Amino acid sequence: MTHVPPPFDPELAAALELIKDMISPGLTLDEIAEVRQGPGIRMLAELDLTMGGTFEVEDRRVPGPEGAPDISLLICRPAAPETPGPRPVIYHVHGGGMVIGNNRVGVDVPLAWAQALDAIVVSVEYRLAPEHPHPAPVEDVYAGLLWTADHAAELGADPERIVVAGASAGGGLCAALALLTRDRKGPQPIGQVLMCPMLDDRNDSPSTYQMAGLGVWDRTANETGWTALLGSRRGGPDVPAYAAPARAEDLTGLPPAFLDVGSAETFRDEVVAYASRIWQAGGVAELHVWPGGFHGFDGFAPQAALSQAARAAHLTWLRRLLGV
């Protein structure tokens, strides 16, 4: 059987064609120490995370799981708030398979929704895979919410009113945190934003050979995070739901959902089950496939027509879920 790729949307082939020499689909676990060290990782330290001083930024030292290290949370709260009064959290977990990043990547999406909404962003740093293995990310995220949670009254935020949320392997986490919190009893999200999220270790969908080779992340990346992560437990039978939510038995009790992803990624079609198995299991969820989309495509092209409605969506369902 051939497998015939969606085209991509002609504003972001021409944002892929810029940045083919810089970004390979199909990482590989050696190469994982280099992208580790890459200029996208080294340019995060001239983020302005204040936002032009919207923000009053802090890094602080938390405590992790039981027996393991502390952790480290990254809190942006407004500088001047609009209104008296707790406020919202998006409680923010970065991506990069599993295996690469920190508490900065990609936390410029969550400062924007918080600019507009008056809220405080939280971002967790997680340990990663290889040398960190599953439980070890989710369970530094779940230390993450627990500590945010218990101490939102020293932040000025509304422990009733968390959103987590995350893109690719912070969307999986996000998800995984979803179940885990549920069925701990913790902390309960208020919605959770799961945004092209990597949920399915299986790596066998249509979607993932349709995108071989193809795009910024593609099955060769896909069995390389995953094998981080799992190791040789990766696609057989006893992978757990929290360490891939795709996994998971019982999708009941979750926090209404934002789901989003490309046609043209390697993803597409384990998110879209996601979704409508949230549905099948009563619950609620809200999902976008974008045309001609390519994993991650908003951070890599901003200004795309496509890129501008999806965050345009993000930010409507927010406002919605929280009232404001």
The other form holds:
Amino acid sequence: MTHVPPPFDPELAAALELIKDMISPGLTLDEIAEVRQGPGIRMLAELDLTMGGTFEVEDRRVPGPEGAPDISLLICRPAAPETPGPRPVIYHVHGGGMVIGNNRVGVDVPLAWAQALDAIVVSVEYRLAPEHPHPAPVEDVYAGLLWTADHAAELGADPERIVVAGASAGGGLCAALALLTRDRKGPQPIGQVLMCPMLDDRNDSPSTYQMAGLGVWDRTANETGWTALLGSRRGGPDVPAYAAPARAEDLTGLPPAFLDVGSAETFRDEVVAYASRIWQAGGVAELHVWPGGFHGFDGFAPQAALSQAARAAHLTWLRRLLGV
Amino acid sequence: MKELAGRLTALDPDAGAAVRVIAYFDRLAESRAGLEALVRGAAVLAGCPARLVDPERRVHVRVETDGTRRDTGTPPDPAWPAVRLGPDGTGMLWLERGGDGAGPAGSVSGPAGVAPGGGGDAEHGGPAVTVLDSRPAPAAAPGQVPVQPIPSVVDAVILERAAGAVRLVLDRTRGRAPAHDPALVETLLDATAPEPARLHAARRLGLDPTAPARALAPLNGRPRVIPDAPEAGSGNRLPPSASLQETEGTDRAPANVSADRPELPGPPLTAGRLGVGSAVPVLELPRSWAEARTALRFTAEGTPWDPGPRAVYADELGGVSLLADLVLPGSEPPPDVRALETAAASAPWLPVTLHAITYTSSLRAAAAEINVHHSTLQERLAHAEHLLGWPIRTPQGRLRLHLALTMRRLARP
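I've shown you the form predicted on its own. Could you give me the structure of the form predicted together with the partner chain?
Below: every chain and molecule of the assembly, starting with the one above.
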């Protein structure tokens, strides 16, 4: 099999030139602490969460999973709602390879949707691996969803119209969340937005080999993230689907999914496979493979033509889903 | 792992940022990115809209800082940092920074570009905009005419690298010298050439295949084709025929046409006689070319011996154009033309005087046109009638005179 990678989109290749000193494709366990403190994450958290006054912003501590510490929810509600009555909720789960990030990271994306859709954003803070291996992250994410659904009235939210959304590890956690709520008969999201989601701990698809050493998240980094989450179980026979949704045998009964991924990234094949398996299980999914996109390209280079197309696709899918 | 690349460059303006700018455009050029991607790169890295305009090649691309393409017809501000694409071309790349009294755009952010807790770009809903350098432009001293501010180091590097990459793309995709290739014009004017070949030639020449164009037939020089429809907001219009109706009393030569219309492709037209075909769809340019050649025969040198318009529009000739088929170049001139030649030989003032009375609406205006007293004109006309042998102060006589003057040009070898 050829390991020649697909070329990056020209604009995205140029964007990589800008960030290559800041972000390298590989990440090892002993670099995690440094990256957590690094300028990349710091800058991501430096965001006007009110979006110029559109949102009222609140940090809320709510109960975590049973026997675990409280978790923190970032709640952004329209300051001057366009419509009366309960509003849809974007329940956002941040990325960061399961090992870095906070609930500010990447929240500008759902905030932009919420601005267009007159919706509420709830972004959950979850405990990170390796200090907190599976199931701590996904259980925190589940606890936040439970609280949000239970307190919908208080938030002015419609508990029947919660969309879970996340990129990278956040996308993987959203896919896991959809499986968990199905199996536990918990609050049922009406849709799942899985942007370049991290789904498969086996790290052995052709795209993981093709993109080794390239982009911003290669198979070394991927192994680091999954090993932090799963320890020696990573890649073995007994990894639960709630940790790595690609391991799920049953993909029936899931909410409609939007999945997208770049053609030039580690996760390409696992995302395409996951979408195919949803269809094979009789489910509803929309899949976009953006040619020449690297991992998380629309966040790193939002101005690029391909990023604009991807972001437009997110929003049009949400409009169709929510009927707004 | 989602981050915002642009902001990372904000950490170090000047030297470090310049290095990144160079790497950015080198990479775009390497992967053969298109014009919009290059202009977008300039806009994103500079943190202000960027605009590329090359009228000769009919290129107009404007991209805002959020990466969206938004072209506009508003004229560029002379205060914007800009770079010319080539020494003799019309192409320019601008960074729409400052000017218009709005103050330098960079002043919205501190010199370091991003400070913790701030620096996000509220306008576009995300911290996606890079401000590489935000030093304000130098202010003009009181009483001085403000000069174009010297661009910051980073702006200068952005302009230089972006323009370099743009040049490569234009040369690759639009041809190095779009309107100078005589073979393309020849194809375009050749009714027997296949339509796809003619459409291809039109595009290579920078013509919009859906817009009307005119063929030009200069007496000395190769055939030319010019677009007829003005570009929205560019203010470049084909000049009205009146400005081309040269008479011996004016010093405007058709050469001035090109100065009026910077979009005119190719080298400037030299002074001299010019036939202009009617505006037609590009596939009908062979007809416009035939008309232009006919119109050329109605032109005059604009000299005392051969007064009259140096440029003639075919679509203004009307039925007069039928004369072109009756009086062939170099043929035996009709008797009225022979009479004119004989008269002119004995009275050098005669051609200009007779032209003036056929091209003005009154004898008074004709006298003013050729700078003689009204009574002098009357004396000349009486003398001319005697030499010609027919009256020229009656409507019928003036028509006969007008036809004779016209046929005189048509009969030229």
